[in-house]
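Here you get one chain, nothing else, as structure tokens; it is the form predicted on its own.
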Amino acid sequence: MLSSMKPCVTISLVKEAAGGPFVYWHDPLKNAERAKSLGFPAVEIFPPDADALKLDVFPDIPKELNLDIAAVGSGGGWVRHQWHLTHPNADIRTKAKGFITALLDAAARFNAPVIIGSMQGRHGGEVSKDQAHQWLAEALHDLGNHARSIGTNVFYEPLNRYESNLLNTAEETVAFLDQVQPVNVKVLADLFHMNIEEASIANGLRTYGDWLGHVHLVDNHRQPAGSGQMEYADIAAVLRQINYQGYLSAEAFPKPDSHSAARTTMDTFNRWFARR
């Protein structure tokens, strides 16, 4: 069965995240126009908070440019406030959940899912692994139910061991989600994190199967796909086998510059992932 995968590119609006792995920075309308000029049908937005997506602040990119908002990142809550869902302080956990809930409400006008990556947190110290997993399960249940009520989804992103120790591999993530069964929650598979944690990225994607909702397309050194050593043939083959219909979004360092990074990503997408 042929799948219809779609390319996407990230735009960060968070000044505190300067130097991070996002292709375009600031000025969402201008950068969305630049992305469109390269053939991208969608952008992924990394806002500082929900207020940055308000009608009087954030441009209506779908209406003005006929581009989709593929997803909205929630990492601003971690970068700016150090809030996360498995923090030992209950008040901070509540703030983290509220931050993501507000983003879901703001993103819903674009029918855009919200990503939970860095805001998942970690276990350690006074927080056991079992306790952290329980808090994560509760948060995914609550946020998934809210997403369902407003017609969108949550994308949960397993991270590498250096950024989180909650769920790192496809096997343990799927086992967790199969047990918890949160509604309107899908997995975001980031190829950079998978390159660290998986014996085979292709097999990891196969393990995700129906849980897979979004992919971060990047190379082994977290630079644009096609600029490093990652092999994409098997990755593309597995995504077609599981009939993946979602976006492959460039979350990568803007090397050598933003527009060149976006162009390299598009070339790689067209070579390996475009419909044949």
Contents of the next structure:
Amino acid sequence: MLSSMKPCVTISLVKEAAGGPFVYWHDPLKNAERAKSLGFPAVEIFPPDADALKLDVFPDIPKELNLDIAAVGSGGGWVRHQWHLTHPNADIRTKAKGFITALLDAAARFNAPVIIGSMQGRHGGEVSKDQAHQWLAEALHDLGNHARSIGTNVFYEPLNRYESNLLNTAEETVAFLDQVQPVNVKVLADLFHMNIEEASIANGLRTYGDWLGHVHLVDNHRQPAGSGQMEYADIAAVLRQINYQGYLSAEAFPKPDSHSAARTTMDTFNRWFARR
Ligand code: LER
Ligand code: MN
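Based on the form predicted on its own presented above, generate the structure block for the form predicted together with ligand LER.
So here's everything in the complex, that chain up top.
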């Protein structure tokens, strides 16, 4: 079967995330135009909060540029407020869930799913691993149900061990999701995290199979795909085998600069992942 994967590139609007692994920074319209000039059909937005996506402040990128919003990141709730879904304080867990719910609502006008990455939090101290998993399961249920009610999805992103200790590998993640069965929840596979945690990134992607909804395309050192030692041939072969039809979204440091990082990613996408 012919598969068609699509390239995408991140734009961060969060000034507190300075130094983070996002390709373009600030001005969403100007940067989406630059992405479009390289042939990207979509952008992924990292907003400070849901208000930043409101009609009066956020440009209608789909209408103005005919680009899609592939996904919206929720990490602003962690970076700016230190809120997360498995925090020992119930009030903070509620704030984290409210932050993501508001983003789902705001992103729905672009049909954009919302990512749960750093907002998943971690266990430790007074919070056992079982307890944290239970809270994560409840959050994915509730947020997935909300996403279903407005016709969108949640992308759950397993992180590497230095960023979370909840679910690090594809095997653990799929076992958890198969048991919890949250609706309208798909997995975001970030190749940088997988490079740290998987014996084989290709096998990990095969394990995700139908759970896979989004990919963060990046090289082993968090720099643009194609600038490191990641083996894209194997990764592309598995994504074709599992008939992955989603985005490969560049989430990488803007090295040597944003536009060059986007161009390197696009060259890598065209070399390994474009339809042929
Ligand atoms: C952070 O490392 C990351 O990969 C983000 O996509 C998570 O929010
Ligand atoms: Mn990521």
